[in-house]
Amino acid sequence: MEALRLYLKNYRNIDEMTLDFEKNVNIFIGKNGQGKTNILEALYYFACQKSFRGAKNRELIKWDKDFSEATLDFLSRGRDFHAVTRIKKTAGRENFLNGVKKRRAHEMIGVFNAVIFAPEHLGLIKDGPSVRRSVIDFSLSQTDGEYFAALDKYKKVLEQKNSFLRASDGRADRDMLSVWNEQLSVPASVIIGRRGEFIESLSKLSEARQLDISGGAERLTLSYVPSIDVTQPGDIYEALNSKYDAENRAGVSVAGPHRDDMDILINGRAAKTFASQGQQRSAVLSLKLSECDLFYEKQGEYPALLLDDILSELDRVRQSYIVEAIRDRQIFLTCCDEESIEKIKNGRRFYITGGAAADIKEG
C-alpha cells in the first residue's frame, strides 16, 4: 500500500492543498491548530469513510463553503487507484473509484487501508468500552465489507429502537420491541462472530509484540467480552427479548454488540487496574502495530500507518521500538517540533501553517 498524492479542497481549515508523498516516511510539522491532523484524517477517511475523530461529514467542510473534496492516488497490490470523495452540505457524499461512481460507502472499504495511532488511543486501556469497540470496528470495517454493512444496519435499527423506548416512558409494547429485536439479530450475529475472530487473531500477534518490547517480561492477552454470549440470529433474538423489563426501566437497549468490550491482560492481570503507565503504553503500542501485522496477513501488504503526534507521548525506549518497527512501510506522522522526531533521519517533511504546506524538505 502506497499513497502517492493527496488533493484537498475546502477540507476543514484547508482551502486547497496538493501533497506528493514519499514512499516511506512523511512528516507534517507545525504548531497545534494548523491542519496537520486534518491531513491524517483525510487519509483515514479513504480507508473507513468516517472521521477517526468522530466528526460528522458536514463538519469536514470548511465553515464558509458548501462542499469539500478529497482526492487520493495510491498503489495497492500492484494496481493504480484514483479515489475521489465529495461532501456537500445539502446533498450528502459522493464517491468515485477510478472514475466509477460508487453508490454505497462500503464499496470504498478495503481498497485503501490505514491504521491510525493517536494520543487518545493511549486511553485504549484506561477508558471505557466504547473506545475499544471503535478501534475494533474501524479495523474490521476496512477488510470486511459485510461487517461494515452489518454494523451500519445495526446502528440504524438500534437508534430507532432506543427512540421508541424513550418515547414509551416505561410502557413499551412488547410486540413492537420484538420487531426491533428481530431486525437487530441478523446484523448482530455478523458483528459478534467477526469480533470474536478478530480479537483472537489480534491477541496472538500482540502477545509476540509485547514480549519483544518488554524483553520477555510481559505477556499480553486479549479476550472478547460480548454482551450476549450467543452467535446465531435466533438465539440473539431470544436473548434480546429476555431484556424487555430491564429495557422498559432503563429506556434504552441494554444488551447487544453496542455493549461489548475487550479485556486486556498483562501477565494474567487486568492492565487497567494493575499495569503501570509504561506497561499500558507498551500494550497499546503492541496492539496498534499488531493491527498492522493483521492487515498484512489478510491483504499481503501493510496499511499506511498514521501517527498523530504520538512520538512525543512515548519514552525513548518505545520511540526507538516504533521507529525500528516501521522501517518497511509507508508512514505519515505529525509533530509540533522536530525534536520529537530526531530518531527519524529520512523522509519528506511538510511544514504546515494555516492549512497550507508552507515548506517541503527532504529529510
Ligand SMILES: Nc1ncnc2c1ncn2[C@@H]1O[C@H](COP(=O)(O)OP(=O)(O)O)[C@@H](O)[C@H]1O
The other form holds:
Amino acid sequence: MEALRLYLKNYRNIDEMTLDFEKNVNIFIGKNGQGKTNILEALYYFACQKSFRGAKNRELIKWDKDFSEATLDFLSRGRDFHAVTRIKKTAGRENFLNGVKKRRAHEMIGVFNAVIFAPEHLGLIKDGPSVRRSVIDFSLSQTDGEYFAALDKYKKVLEQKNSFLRASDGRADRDMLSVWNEQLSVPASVIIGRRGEFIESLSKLSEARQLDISGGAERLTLSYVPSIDVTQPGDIYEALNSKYDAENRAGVSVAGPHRDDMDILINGRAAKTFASQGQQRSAVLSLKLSECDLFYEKQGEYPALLLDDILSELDRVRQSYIVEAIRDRQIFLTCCDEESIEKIKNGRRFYITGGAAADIKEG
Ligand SMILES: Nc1ncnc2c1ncn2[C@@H]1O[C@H](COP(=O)(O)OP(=O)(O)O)[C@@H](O)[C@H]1O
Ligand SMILES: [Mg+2]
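Now that we've seen the form predicted alone, could you pull up the form predicted in complex with the ligand?
Below, the chain from earlier opens the complete complex, with every other chain and molecule after it.
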C-alpha cells in the first residue's frame, strides 16, 4: 500500500492542501490544534469511509463552507487508484473510484487499507468495550464489504428498535418488537460470525508480537465475548425475542452485537485488572502491529500505518521496537516536536500551522 498524493479542500480547518508523500516515512509536525490529526483522519477515511474520531460526515466540512473534497492517489497491490470523496452540506456524499461513481460506501472499501494508532487506543485494555468493538469494526470493515454493509444495516435497525422501545414506555407490543428482532438477526449473524474469525486470527498474531516485545515473558491472548452465544439468524432471532421483558423494562435493546466485547489476557489473566501500565501499553502496541500483520495475511501487503502522537507516549524501548518493526511499509506520524521522534532519521517532514503545510523537508 502506498499513498502517493492527498488533496484536501474545505476539510475541517484546511482550506486547500496538496501533500506528496514519501514511500516510507511521512511526518507531520506542529503545535496542538493545527490540523495534524485532521490529515490522518482524512487518509483513514479512504480506508473506512468514516471518521475514526466518530465525527459525522458534515462535521468534516470546513465551518464556513458548504462542501468538502478529498482526493487520494495511491498504489494498492501494484495497481494505481484515484479516489474522490465529496461531502455536501445539503446533498450528502459522492464517491468516485478511478472515475467511476460508487453509489454505496462499501463499494469504495477494500482497496486502500490503513491501521491507525491514536492516543484513545491506549485505553483499549482498561476502558469499556466500545473502544474494543470500534477497533474490530474499523479493521474488519476495510476488507469485508459484506461486514461493512451488515454493520450499517444493524445500526440503522437497532436505532429504530430503540426509538420504538423508548416510545412504548414499558408497554411495547411483543409482535412489533419481534419484527425488529427478525430484521436484526440477519446482519447480526454476519457480524457475530466475522468477529469470531477475526479475533481468533488476531489472537494468534498478537501472541507472537507480545512474546517478541516481552522477550518471551508474556503470552497475550484474545477471546471473543459475544453478547449472544449463537450464530444462525433463526437462533439469534429467538435469543433476541427471549429478552422481551428486560428490554421492555429498560426501554432499550439489551442484547446483540452492540453489546459484544473481547477479553484480553496476559499469561492467562485479565490484562485489565492484572497488567501494569507498561504491560498494557506493550499489549496495545502488539495488537496494533498484529492488526497490520493480519492485513498482510489477507491482502498480501502492509496497510499504511498512521501513528497519531503515539511515539511520545511510548518509552524508548517500545519506540525502538516500533521503529524497527515498520521499516518495510509506509507510515504517517504526527508529533508536536522533533525531539519526540529523534529515533526516526529519514522521512519527509511537513510542518503544519493553521491548516496549512509548509517547509517540507526531506530526511
Ligand atoms: N469542521 C471544521 N471546520 C473548521 N475547523 C475545524 C473543523 N473541525 C475541527 N476544526 C479545527 O481543527 C483543529 C484541530 O485540528 P487537529 O488536526 O485535531 O489538530 P492537531 O494538529 O492538534 O492534531 C482545531 O483548531 C479545530 O477547531
Ligand atoms: Mg492531534
